[in-house]
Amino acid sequence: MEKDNLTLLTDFYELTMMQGYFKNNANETVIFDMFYRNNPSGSGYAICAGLEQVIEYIKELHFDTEDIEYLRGLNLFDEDFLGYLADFRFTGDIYAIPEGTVVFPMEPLVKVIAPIMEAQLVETAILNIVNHQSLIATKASRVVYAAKGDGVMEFGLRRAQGPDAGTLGARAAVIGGCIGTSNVLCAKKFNVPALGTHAHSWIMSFEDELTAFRKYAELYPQNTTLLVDTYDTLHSGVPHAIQVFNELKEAGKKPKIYGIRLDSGDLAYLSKKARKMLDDAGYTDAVIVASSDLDEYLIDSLKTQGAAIRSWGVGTNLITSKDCPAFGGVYKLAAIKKGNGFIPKIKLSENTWKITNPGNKTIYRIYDKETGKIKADLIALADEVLSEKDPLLLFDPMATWKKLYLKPDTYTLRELLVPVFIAGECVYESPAVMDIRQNCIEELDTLWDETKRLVNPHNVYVDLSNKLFQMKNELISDMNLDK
């Protein structure tokens, strides 16, 4: 994952339909617009991730020998074509939404203003960097939002879909939310917390279950946590604990982190019982820490059922989104450049959510003046320029019949795509990973409650400017009057 060359990270036919391009003379500067239709895992909201990644293919790009050598080989691509490839670079621009931000169906996460070859060549890559970091980074902000302000922990390496994924994941599940990463890796990369405490496999390699715990509390005097239910919990596990904390405040080294953490079992009966006996210790400062499958909709009952867990560590289900294995992106043309202007182009189909919107267009968040927090979003074409001076009216592209007037200086704007590279040069510079996770809490907090809600959450407009609306509507008429 150090600087790869992912070029070839493509699907076949982006390279089959780029020599279609080169052999035709086509290589006209057109717009693309990577964006999903659905929110992941039944959410009010995304969360946008993945675009260091992304930032750090597009540098990267290019055929080396091997990958010339290689499609020679396949006998389908042309000498001249592939002398085209051995001099391969992006030249293009690229504006996209910071990691972090909060984002809604429909609207460009990234959008891609290049040669029609190299637009074509990086669909694919960056489908699969955004589509899988924004998926982790939105189910690991409903798993934090379960927990009420408990602090979160992504466990998932080991049951990730490879290294990759199990690195990228944790990355942006911190961004999500999580507080670290019990992946290393990941944790030295992105300069984020590594955490973690010990398996089943210490205690059962010691004679007994005191004697592990206290060679453990030796090695680990101020950060002691112990795993508490590999033979017994409330008869063996928690009573062992609780004398090897007794034995170090003795000692006069009473951990500054220390508790117990439970992984099987009946969680919300085991830590209340256990939260009793640590208590009646006097060890009420002491954490419980949970694991064991957990998820948002796991979580959410046991704080309900008043578990008296205050710490989680969350593995296979936020690192594969168990119930949610797919984001949805895709990636559509939306324009192509004739003169000094561009051609608004449309993909139409039976399916009306699945009419794509046309031409250049950005997005203004529009914000509640009085509360911060958000209205609705605004897709509007990249020329227009709003006003919060100007009285702004909103309405539902589907049901245009719903209407919301906003009155001047009653709302806030802000422009969420930024330009990441113009003429083919990086002009962004990604924030470390702990400063998009803060980011992304203060993003969290433009959302209404109704909006964050595990079920049934209340969905965010996103609306076209009536210029887009207006184009769009035109388009479609075209299209089918030439029926």
Given for the second form:
There are 2 protein chains.
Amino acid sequence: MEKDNLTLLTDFYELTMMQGYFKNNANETVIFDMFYRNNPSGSGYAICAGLEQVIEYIKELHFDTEDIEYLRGLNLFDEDFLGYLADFRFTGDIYAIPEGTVVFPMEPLVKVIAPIMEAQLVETAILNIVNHQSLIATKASRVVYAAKGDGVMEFGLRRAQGPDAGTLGARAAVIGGCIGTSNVLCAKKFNVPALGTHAHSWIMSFEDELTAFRKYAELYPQNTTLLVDTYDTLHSGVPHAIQVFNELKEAGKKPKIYGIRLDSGDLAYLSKKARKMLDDAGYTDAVIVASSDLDEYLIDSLKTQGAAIRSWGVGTNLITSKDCPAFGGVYKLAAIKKGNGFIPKIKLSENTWKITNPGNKTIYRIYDKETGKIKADLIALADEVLSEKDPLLLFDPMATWKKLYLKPDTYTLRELLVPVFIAGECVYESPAVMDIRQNCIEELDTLWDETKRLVNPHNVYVDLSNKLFQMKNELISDMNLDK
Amino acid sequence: MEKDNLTLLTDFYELTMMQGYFKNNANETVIFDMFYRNNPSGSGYAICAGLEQVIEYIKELHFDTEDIEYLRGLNLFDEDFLGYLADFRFTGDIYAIPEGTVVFPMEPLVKVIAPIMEAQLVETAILNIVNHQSLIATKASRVVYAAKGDGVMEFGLRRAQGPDAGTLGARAAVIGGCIGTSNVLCAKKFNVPALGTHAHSWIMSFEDELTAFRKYAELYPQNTTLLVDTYDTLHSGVPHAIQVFNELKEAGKKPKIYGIRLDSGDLAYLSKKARKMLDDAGYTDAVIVASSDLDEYLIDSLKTQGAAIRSWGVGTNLITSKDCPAFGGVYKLAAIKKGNGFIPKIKLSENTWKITNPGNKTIYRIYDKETGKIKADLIALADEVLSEKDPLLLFDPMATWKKLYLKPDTYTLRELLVPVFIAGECVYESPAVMDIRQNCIEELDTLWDETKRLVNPHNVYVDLSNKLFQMKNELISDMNLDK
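Form predicted on its own already given; the form predicted in complex with a further copy of the same chain follows:
Now the full complex is given, and it begins with the chain already shown.
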């Protein structure tokens, strides 16, 4: 079977517009920015993810015969345009922020510089992929933050929005900090740990719970985690688990990693009671795992209540980002090439903060030299050159009287966007997912706790360079004059 | 490129349990039910969907060499078990409710009868696929209900949770009543209408809005819908659109289908103002399309406010089922074969309504003969035979004093579950998506408006047959004695 060609994974209007540009011989090179306006789930930051799949998608872009046949059958596209599509390849440049990076609203996560027909075609898939994975990576990062160093396992495949959402979602969850996933396909494809033990049906398929536990322990002596809530957690499950641990100990076969899993009921109460029962029986190193409709707020609350849980399996609420299931990234025209330069473009809106940032842009991240924490991000024009040797005056573009003056040599600069495609050729190699995960842990270290806290976090400043700010205001004024 | 083999799209514990059954020579035939406990989004019903993809998945189930290699590398699975996997095929029976059917909580949507190792492996993918598509079909059905006969277009690909969520989600949205989708891949794969016109970037890429409109109208004279909110809806967009319609009329080229699209701002106000401007210009048949963070509640409210919108493009909130992004279907062991019969199995819970229904079951839908509306559904044991010639006494299993007596010949019966696989062979052919959609429209006609309303709907009764009810109670009593 052929792998699904994702070239048609696009909105229909991209194709009707493409034909429009084709018919008008209007295939100017343009710049589109993919950015988002609000962090999901009330977060103080987001984690960007999905670039590896964007790269695959761009590399494989082509209309095969079947695609052309289908489009011809719609009686809307002319033969000359279909001929153009048959030879279609992506020939432009793409810049992007590497996966696992901490990002903030209004920053271009992906910048596409390409003939408008190409830039338009790829809009929908880029948004789909980056929106989805950034959403789940961000959610995972919040859940992992709440778990305060305990392992968080991604367990959501059965409730994910289709196969890709399960597999690419689990990939993003690992980038955001999960230690692994129950999804075997994801584990195989992206070389991340596959995790899990057994279900209630395992217990129910044996004559009794004790036999089921014994059989499981016999089979998996390396990691014996027993699910204790099939019949009655404290009166049946935990005593039976302890009985099996006793038998193993007596036989000199006490497992290295072992414990119990709670999957229902009052996790604070049950975990404390079970902890005491395990401790009293001498199993102070038995781990209590929990997995029952968890999210960052519930884990935080359980932690506050002193729940004795040290490992968390998080399903539905993570893999769907239940409280905020869409990332809201958009893809907006920023400039059109004319001669050797770009004419900046802007989209107005009744809402001031919805007005786009025009021009060919880049993003500088400004770190405090002493602490290594992020001071602010600065969106500038691509041809501006900043130096750590110069003083830097930052101001809030929505409230320009709010200023911050940075002395020379007190800050370090990093450009966030890296080249991914140049003239249609891929110039970027995606790191392994576990390496992106490690990088993301380091990224999170550049945020103060006040930005990472779950509720009402401190927002990091994303400012505009003075040159960009002036250009934007001039464009707005010109637009108003036009009316 | 090979198509992704979805055999590893399963939770890791399914594989560890499978090896457990293998090692214990315990591969009894079992019955698992996939059912759900609550309708999503506060709905009075759900629409089941996804069966076609479940069938594809089951047909293609096999571990290829690469899968076996991967599992071997985990150092957890023995060679004899890996050998078994290499020859693995699904050999069981599957019964399911056809796609597009109205369904209610506690009813098995899918029933798997297979050796436990097979039944266990397929759990996760069946849940993933049916949960996702049933969720989106249900949400779409609500949105379409709110639109009261206006066309609803699925526009959510860019915000869907990955490529499959976009494509299979759009499929489900069409099943639930959408007239088509912006997603070209979905349109091609499932032969449903591809819809859409142009974006703000089209307007912005021309010197001015009027030129952009003229060019678009020239290209697409069959359906000329102009997006009017790029600069200023009432002062620029609508007047320019009217100017273009005037020019077309004067040239004798007035399009058959034409109108404007609003994508931001106060849709009630703008649509009424725009309607008046169009009417005053003589364009009473121009259609006003809207698309801006819509859902069933917003459409309902706009309708109540008298908004002049006759076509709706619904994106994020539909494709993610934003207010309830997971369906919550579960997969529970109901019986284990012993000799010629099945031993019923039950899972207890602190919550009475979470206790599973044991045994090999079927579902009868009971229609009122006169109105054709659903009276109730009855979950019975598979070997019970009901006849429309007999009187039928229904009772609420949670409140047994609530009874309903049906006289003979006043009702009709329909068994909801149909055979899909028998002994591993597929015996069911999935209808075309547009046919499922048509069937779903007829299905919705079997519900009273009180069940379809958006808020606080009337719940349809799902009762248990007396025989099943007795069996369940006996099993619960036995369990309690065991303690």
